[in-house]
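In structure tokens, the next block holds one chain alone, the form predicted on its own.
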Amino acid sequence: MLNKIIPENSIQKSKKIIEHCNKIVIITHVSPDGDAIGSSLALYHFLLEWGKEVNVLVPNNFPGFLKWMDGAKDIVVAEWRENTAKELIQAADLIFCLDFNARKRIEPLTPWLEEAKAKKIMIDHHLDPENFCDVTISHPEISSTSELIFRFICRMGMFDVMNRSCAECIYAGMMTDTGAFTYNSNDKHIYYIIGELLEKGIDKDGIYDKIYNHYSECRLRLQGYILYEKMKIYEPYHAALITLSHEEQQRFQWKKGDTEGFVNMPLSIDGIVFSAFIREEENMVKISLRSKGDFSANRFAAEIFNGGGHFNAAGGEFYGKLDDAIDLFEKALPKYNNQLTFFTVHPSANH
């Protein structure tokens, strides 16, 4: 039996709003990942089965290894179709905000969302949600927004409406946001949900293969280069850093999604509890952070890079030079030396 997480009043209010709306838009965050695309397309298929007119909007393009999902070809990418995205938001009578907790996370869609007269429902699992929606379903203790979509559908008593395409997208989102169920995945209810998704006919092994076993040759060569040439270990702090310049990305014909999961690799080294991946983009530097156990990647992201995220998986942005972002990271490590050392020596400590 699945435990009840979402409050009943949120379910009933959401259901009433959906019943009275026909033009629905689903929006997720910039640089969409597996959970963002999975949760959005899962809700898309569910609402289509309900008889609604639905569109999914994303601020910019998403990785090719997610484009096998049913409905992915119909996603409106705002950076390519700005006018269409704006018109859809303006015409909507309901907007779902999925997998983001703050309006800045959907730039450049933010002004259009703020001006929209539509009802708004947030479903998300990040900390500290902003108060801009008519209904806010926020549960940071849940491993993924895709899991929340499953719970949302079931709590409305509409599990039977969920088709196989919806179930596949939910599983893809849950799997990618837990590293194929290797972290943030000790809750037994996750596996109850997987069992229910299997009842819908998903091929979980096939989904894994489509996401993790269809990279390019250039991506594999880039991975080898990063591990051999670009990984730096800070042994006193039990930390690791990987960096990648714009020039290096061009050398290996980088495309969106090619560095997915790279930040996790140093954590396989014995004694490393904190890993950072700093990658140069055209107008900024992107920071990804991962940690083991009770060291808060989220706190480091917030205090050093004005970022955020989950306890063990967070990130931020730096508007400056790559070398300056690296310098900022290195200078910050000594400030966290006690926590990093403590969590290495006492891995079972409570945060």
The other form holds:
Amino acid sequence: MLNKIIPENSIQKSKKIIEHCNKIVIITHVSPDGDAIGSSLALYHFLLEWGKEVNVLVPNNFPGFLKWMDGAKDIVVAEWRENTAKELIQAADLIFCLDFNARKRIEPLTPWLEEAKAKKIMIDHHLDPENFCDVTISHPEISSTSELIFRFICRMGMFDVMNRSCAECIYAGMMTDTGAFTYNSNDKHIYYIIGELLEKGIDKDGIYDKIYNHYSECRLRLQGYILYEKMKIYEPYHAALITLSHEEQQRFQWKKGDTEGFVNMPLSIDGIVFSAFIREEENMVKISLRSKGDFSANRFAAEIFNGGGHFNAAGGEFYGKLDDAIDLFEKALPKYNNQLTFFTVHPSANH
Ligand code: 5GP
Ligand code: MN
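Given the form predicted on its own above, produce the structure of the same protein in the form predicted together with guanosine-5'-monophosphate (5GP).
Every component of the complex follows; first up is the chain already shown.
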């Protein structure tokens, strides 16, 4: 049996809202990842089966390795279809906010969301959710929003309405947010849920293959390059950094998603507990942070880069030159000397 995580009043309130609404929009965060797309499309399939008019809206494009998912081609990418995005938000009577905790995470859609007359339901697992929805289902202890979607559907008593496409998207989101069940994945209920998804007919090995074994040759060579030439180790701080300039991305024909997961790789070095990946974008510098055990990547992201995320996986943005972002990172390390030096890594840590 699945344990109850989501409060009963949140389930009842959400169910009542959905029953009274017909035009539903699902929005997820900028640069959507597997959990963002997986949870959104899972809810999309479920609501379609329910008979609702549903659209999934994302601020910008998402990686090619997520485009096999049923419904992916119907996602409205706001950077390409601004008017459609705006009209959908204005016409909606219900908006789901999935896999994000703060309005600025969906920029440039933020003002439209704030002006929308629709009811709003948040389903998310990031720390410190903002209070802007009619129902806020926020569970940082759960490793993916996709798992929360499974729990949400079941708790409404509608497991039967979940079709195979919905189950596939849930599995894809659960898998990608746990590094294929290698971190944040010690909760036994995850495996109960996978059993139920298999009952729905998912091909779990096939989903792994579609996500992790369809990269370009350039992407694999880029991985070799960054590990051999670009990875910097800060031994006294048990930290590592990988940086990538715009020129280097062009050289390796960088595409969205190509660098996904790179930030995790230095954590496989014995003794490294904190890893950063700093990548130059067109008008800003993107920071990705990962940590192991008790060192808070989320705190570092918030304090140094005005960002956020989860305890062990966070990110931020820097508006300036790549070199200045690197400098900021390097100068910050000594400030965290105590936490980085006297660390303990709990093998079962699940933040
Ligand atoms: P990633 O490194 O995969 O881009 O992001 C890791 C985590 O940090 C994600 O859960 C994401 O929501 C969060 N995150 C990434 N970038 C930002 C950011 O600029 N601001 C905030 N608040 N969170 C971020
Ligand atoms: Mn997530």
